[in-house]
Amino acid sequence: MDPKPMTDTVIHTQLAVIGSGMAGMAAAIFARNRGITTVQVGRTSEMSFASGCLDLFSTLPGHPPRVFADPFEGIAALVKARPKHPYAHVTQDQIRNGFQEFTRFMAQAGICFHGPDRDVNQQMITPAGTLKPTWQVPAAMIAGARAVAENQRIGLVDIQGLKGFGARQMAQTLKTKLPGITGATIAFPGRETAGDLMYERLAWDLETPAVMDRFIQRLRPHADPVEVLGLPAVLSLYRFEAQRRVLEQALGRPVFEIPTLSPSVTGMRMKEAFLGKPGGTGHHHFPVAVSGITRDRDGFGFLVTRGQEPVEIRARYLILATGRFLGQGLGVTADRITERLFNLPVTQPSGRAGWLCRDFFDPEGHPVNRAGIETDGFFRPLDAAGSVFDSRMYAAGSILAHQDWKREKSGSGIAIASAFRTVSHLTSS
């Protein structure tokens, strides 16, 4: 018999996904596709930090680091060197199938991703003026990846007052790799004297046809001498493909966006695409944090709010996709890193002095960035004795130990692959 409800409103569901970042989003998509009734909770703000690209793997940290053009070749070397890495628990087919299912869903939601023609990472221009390897590129950025691969004449344009995006500096830094690249600055129509500008605000401004027309006129002199034009990602949150086609038709050049510093319009698009895709009656999303979860013989229970109304969630299975410090899956005390919901043991250096290397740019990476929870081969968290904490509970994404997703360029890959593995095992159990 179920315990007495804590509130009048109770939702019984097969699965609770705790977290709304990349791993939580992927887990909810995979569960939805398999007809698993799902409640997802967690603030989506961390998606605003996403570049919009889907990384798989490129760099094995070390002295010196090893960079792989083929991410699957790199993953094989990574697993050999670090057998406890999350990628050790998934096969190449599971990775490919997870990406295929995830990108198919996103295409139906309005964001089309382009993978490489062969197993070689694509190169994207970053606002730091570097080339970043990535696996899947959204349509809004694909012309940039192709321009880099073909060494075309690229024109970068920034906007006066927009922080963290300097086209001339980016072009100067990239000159040695892309000799035909140039940079320029324009004033945004109607905001010439506005001071600091926000990416999201400009995206809304460009929805006005008159503003878009003036924007095109200011871009035209910088588009004429080049083969392709790169802009900060400030096109519409929802109609970005239509807006890009308007620009390309007017300028007679391919146009691509470059991910910006957070809050990122490209990350917001992914969040909005996911939340806006109809999920049927079997999926509920609550954009709130969870502070306490109980366990009993029937599963897991916790409270959320819907407006001012408390709602009790009762779930048979649970996926912990709360992230690390940014997502608040992990917390910090005076000398320890802790897991915040179940007090699971966290793999970490023995003392705070061992969290960071003396060299900020140490090619091995900082040990704190590999902290996380241990799991079995199905991504079920382990307790202090090394046994499965609860056979109905899984973990996915950056909360997993033994990976440094930022340095490895593997964040989306770990999130998607681990979520795919957990949901697949959950379905068969």
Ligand SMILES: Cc1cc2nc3c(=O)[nH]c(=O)nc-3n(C[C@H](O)[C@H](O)[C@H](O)COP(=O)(O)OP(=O)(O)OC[C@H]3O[C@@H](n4cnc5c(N)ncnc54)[C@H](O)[C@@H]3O)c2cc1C
The other form holds:
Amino acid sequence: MDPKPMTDTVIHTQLAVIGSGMAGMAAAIFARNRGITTVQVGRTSEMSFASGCLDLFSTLPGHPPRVFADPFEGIAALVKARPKHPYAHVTQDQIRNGFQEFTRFMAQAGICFHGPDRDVNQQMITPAGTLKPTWQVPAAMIAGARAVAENQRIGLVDIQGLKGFGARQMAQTLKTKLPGITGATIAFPGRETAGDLMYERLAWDLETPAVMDRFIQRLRPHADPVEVLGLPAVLSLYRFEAQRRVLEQALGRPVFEIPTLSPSVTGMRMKEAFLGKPGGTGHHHFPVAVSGITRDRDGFGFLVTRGQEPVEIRARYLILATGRFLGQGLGVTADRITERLFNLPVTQPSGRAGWLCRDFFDPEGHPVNRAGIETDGFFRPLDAAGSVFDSRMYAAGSILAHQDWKREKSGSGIAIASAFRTVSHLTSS
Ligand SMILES: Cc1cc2nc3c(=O)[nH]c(=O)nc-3n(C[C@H](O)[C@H](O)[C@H](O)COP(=O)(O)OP(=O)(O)OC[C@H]3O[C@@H](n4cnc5c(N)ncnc54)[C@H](O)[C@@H]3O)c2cc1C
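Right, the form predicted on its own is done, so what does the form predicted together with this ligand look like?
To see the whole picture, the full complex is given below, headed by that same chain.
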């Protein structure tokens, strides 16, 4: 007999993805491509912090840390040093196929990513004036990565009143590596006396052709002496490619955007590419937090709301992609780190005193940033006895133990690779 429905409206689905960050998004895309009906829940706000570049791997934390130009060479060394790392459960082919499928979807949704010609990380300029290694760079930023690789004369321009983006200071910091780089400030047309400016406001303003024309006039003196021009990412949430082409044509040289500090327009573009388009991935998405997920012989059940209406979801499989602390997949009670939805055991230091290293910048990384849940080789969470908790349930992304994505520069890579592996496995089971 079927379990009694909790509400009048019940959605039966093959898969429930809990989480709408990078891992949840990748899982939903892979499921869609395999014809798996999917309901996804979770807020996408975490993605609004991300730079919009897809990191794979660059740094093996340690004393000293080892930085790898070739991420696959790095992953091989990482897995040797940390055999429980999530990358130990995926092959190089699975990683490559996952990235290929993910970026193909993104290209169809309007964001084209550029990988390197060889297996070497690309370098992108950050608003802190540093170079960050990354694997896949969106078209909006690719001229910057190429200019760094070819040591071109780069002009950085910031906008008066825009916080967290100082072109002169960035240029100063980068000069040792890029001697030809310069920095300048312009006033934004029509906002000369506005005080603090928000990125979104400027993106909207630039939709007006007259504002764009005056913006170009103000950029021109700084563009003329350089080979390529770098701007804070303010070129529209949706028409960024068309806007960049207008600038490039008018200025006669490549223009690239630099991701801004949070909220990041480039991160928001990914979110919009995924969910904002009519039709989108064709799956149900509910931007809510869920709790009290039940399990029975048919699968998983939980309640969401659509407007004021409660809707019951019944799913055969479940992927837990709820993230770590920021995403709220993990929480803290007294001095323990807990998994918030199923109370799964969390691998963690034995007490709060062990969470952090004495040195904030310790190159080994803080143990708390490797906390997470244990899984088997197919990313199925384990219970306290070390057995698979539920063979129909998987985990993906930063909730997984034994990885420090921030230090390793592996955030999107772990999310995409683990999501790819889980969806491939549940399809074959
Ligand atoms: C500031 C910043 C910059 C970054 N820059 C980069 C970068 O340049 N390159 C890169 O590759 N990666 C970057 N990342 C990392 C990347 O964006 C992801 O955070 C990371 O890959 C982890 O993704 P995730 O999906 O596992 O978790 P999260 O992104 O944390 O997502 C967790 C999801 O689970 C949902 N959730 C949690 N609990 C519930 C619940 N009970 N019910 C429903 N939903 C729930 C949340 O709402 C959220 O949607 C950056 C991250 C940050 C914070």
